[in-house]
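Given next, in structure tokens, is a single chain: the form predicted on its own.
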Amino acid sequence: MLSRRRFLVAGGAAAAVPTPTWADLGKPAFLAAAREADGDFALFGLDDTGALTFRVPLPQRGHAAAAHPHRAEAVAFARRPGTFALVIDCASGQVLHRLSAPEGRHFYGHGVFIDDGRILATTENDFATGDGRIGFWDVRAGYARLDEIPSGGIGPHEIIRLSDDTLVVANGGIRTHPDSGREKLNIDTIRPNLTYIRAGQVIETVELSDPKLSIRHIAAHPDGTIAMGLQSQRDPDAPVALLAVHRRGRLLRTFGAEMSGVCRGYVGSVAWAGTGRRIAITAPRGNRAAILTDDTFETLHRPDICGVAMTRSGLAFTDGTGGVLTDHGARKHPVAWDNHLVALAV
């Protein structure tokens, strides 16, 4: 268990935060991985209009990235079940560190900075047992491995941080193993959950009534309410919820059964809108996004749309054809954007 003492030791053992900052890179608003026209992979910065601000090559396909809260540094994660993550100086393009999953582990494509950027938390799989783990890395000691704790379930995918440094983990419930690639090894017994962790201890766990709805992607409202994008492990035409919403100590609510057929039962990303009243889910298999306002969905049709992120006043989207939609309009780049659009600050 990573105690508060170890957090403080990790934070106090290093020097002041270095420059450059994100502002020195043209104030990028988002990070996104992509495949370029020549087949190479890269991590890009985009400003709030969708224009590119920087490009850093990646050795393989990326998934999501974690942005340091202060300096122009990002951790780019390999697609599940990857065993590496690259710490990138986004100003110089230099790879500062290559994180390798400990023996018997693989990453799940997501991570988050906590403790004011002093520690990186990563979702991992102990593939011998199938248990989910959260790994902790000491940022100012060169991303040295600090500790690990249980994730509270199987198949932890996205992990986010609340304002009080509570971690929220989407335990998808699906067991994988690097020897089997992306094959789902326990489809008949999956049991996903949403887990809240504070100071290394699970403080609350929530399950859906339908265990065949894998909780994979999550987003937090400023008041701590969590939106969950769901992926059905049933027939893609079956009417199932696509979105769930939960706030600690309250009942979980689900939405989107009327949308599940056209969305093919699969949500790729989820985000609150900048107004805080709307929630967007993306369905790349259905070539659309669905935006919930109160109890009503409106849809946006785009080919292979998957990335979505909060902006100051609304939402931004990316798709597999290179399209970027922001509050300022549409742009197109000669890339295929990968699954996620990561907001730096709103």
The other form holds:
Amino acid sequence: MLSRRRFLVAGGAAAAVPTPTWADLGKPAFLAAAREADGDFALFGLDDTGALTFRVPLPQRGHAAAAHPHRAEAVAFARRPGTFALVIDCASGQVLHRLSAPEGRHFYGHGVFIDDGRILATTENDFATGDGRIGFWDVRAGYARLDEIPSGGIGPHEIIRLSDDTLVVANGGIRTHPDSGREKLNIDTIRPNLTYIRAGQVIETVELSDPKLSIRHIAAHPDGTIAMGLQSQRDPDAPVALLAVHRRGRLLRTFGAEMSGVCRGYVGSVAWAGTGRRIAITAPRGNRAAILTDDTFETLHRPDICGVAMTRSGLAFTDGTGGVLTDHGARKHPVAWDNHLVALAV
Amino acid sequence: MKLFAILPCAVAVLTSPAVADVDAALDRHVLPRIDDLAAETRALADTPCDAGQLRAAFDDAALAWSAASHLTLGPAEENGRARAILFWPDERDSTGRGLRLLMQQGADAWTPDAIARASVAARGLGALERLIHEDDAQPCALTLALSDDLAATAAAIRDGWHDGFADMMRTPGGPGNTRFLTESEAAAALFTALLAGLEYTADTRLGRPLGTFDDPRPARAEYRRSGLSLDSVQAALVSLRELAATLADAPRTLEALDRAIATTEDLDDPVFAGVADPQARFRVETLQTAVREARNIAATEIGAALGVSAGFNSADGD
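Here we have the form predicted on its own; I need the corresponding form predicted in complex with the partner chain.
Following is the full complex, with the preceding chain placed first.
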């Protein structure tokens, strides 16, 4: 169990070494992985206008990245069921550390820094039992494995933190085993949930009324309200919710059933807007994003749109044709942006 | 990776306007087909309540939609307009149920406002096909109300194209135009419509009645009540050939589409009733294969030139 004391011990383990900060890199606002025109993969920094600030090569296609809150370090996760993650110095492009999932575990593609950047938390699969796990890694000890705890469900995918370091985990509910790749092994019995974890203890778990909606991607409003992007395991034409919203101790609400057909029941990413109470979901299979204000969705059409992130004044989007839409306008780069756009601290 | 291997030469071709001519596709295909849909549905709405005259007008309107149904981008996808023009496939006979409800509700429910609020399945060409081809257009007032509603939907699609959407495709990257950032994006959107139209024709218009060898489903054919199932496939293919010819310099695609169109001319099975008979079924399958071949050739020939690599994220499934 990861206690507060363990956090402090981990934090004090190494001496302070000057390392590049995000400011040294021209203050990128976002990180995003992409496939380049020649077929190579790379991780990019983008500023708030969508211009590129840095590029570091990746050995293969990634999924999401976790950005250190201070150091110009990013952890790029392999696509599930990958067993490695790379800690990259975004200033030099060097791979500082290579995280290998412990025996019997693989990564799910997402992670988050907590304890002011001293601990990295990663979603993992204990594939012998199918139990979801959260792995903890000690940043100052060269990302040594510290500990692990149950994720509170099966198939934990995105993990985020609230301002008090409560971890929020999207347990997608879908069991897979590396021997059968991404094959879904338990579609008839899946029970996804959203789990809140504080100091290693599950403090609240919520489920949707429809268990066939996999909770895969989540985003937190500063007040702690969680937006969940859903992926239907039903017929893509079946009307199902695409977005769920939950705040601890309150009732869960769902939205978007009227759009699920055109979105093929599949949400790729979710983000809160930086101002107001707007939520964006992306639907790459519907070539559109939908932005919820109160109870009404506004549609944004872009081919293969998937990445979305909060900005200071609103939202930014990336798509598989190289488009970047920000509050400052649109740009196009000769790359295919991968699933997620990761906002650096704003 | 393979997709990009062919890019270096493709990029060079892209500079030639003949490869992706959005203006030509809009002026010589999209807008005329959309105008035609609006005109034919208006003509149907203006036809007096005579079953014979209505049948002829219905057939023209139905085939005008077959020739425009691939143009789902933009105005037709807004407010569910495409579904309001033709609710098909109709797995659970929603059109039959919706129409019965409208009849029970009586003339008060047949005003333009009430029809526009009715179940989408009870509106459009599917409902009109039943009334006009099966019920001698009775009750007359309902037939006229539904055809008026259909014409209004088609007019809204026409106006949407003329009053903004076509210009948006012609001026990519303009102020506020996030939908089309570059000319190749507008071309790619039309190319996607071409492929989707061919896939829909092969998988749905032909695939639904074909079902499987052990379970053929002739009663699932589009427009079987009006006898237009094969005509609809032919109208769609002729229109998709027109799109391919105006959008790109794609001789192999046009040859493949010509082969598919010739197959429709040889097929003497207007509503695909033969899908349950092994011999006749083979001929429908041959047509389906020809359409799929045309789709694959278009994907290679035109897609490579446009540098379109579909589905980096949509196919990822994570």
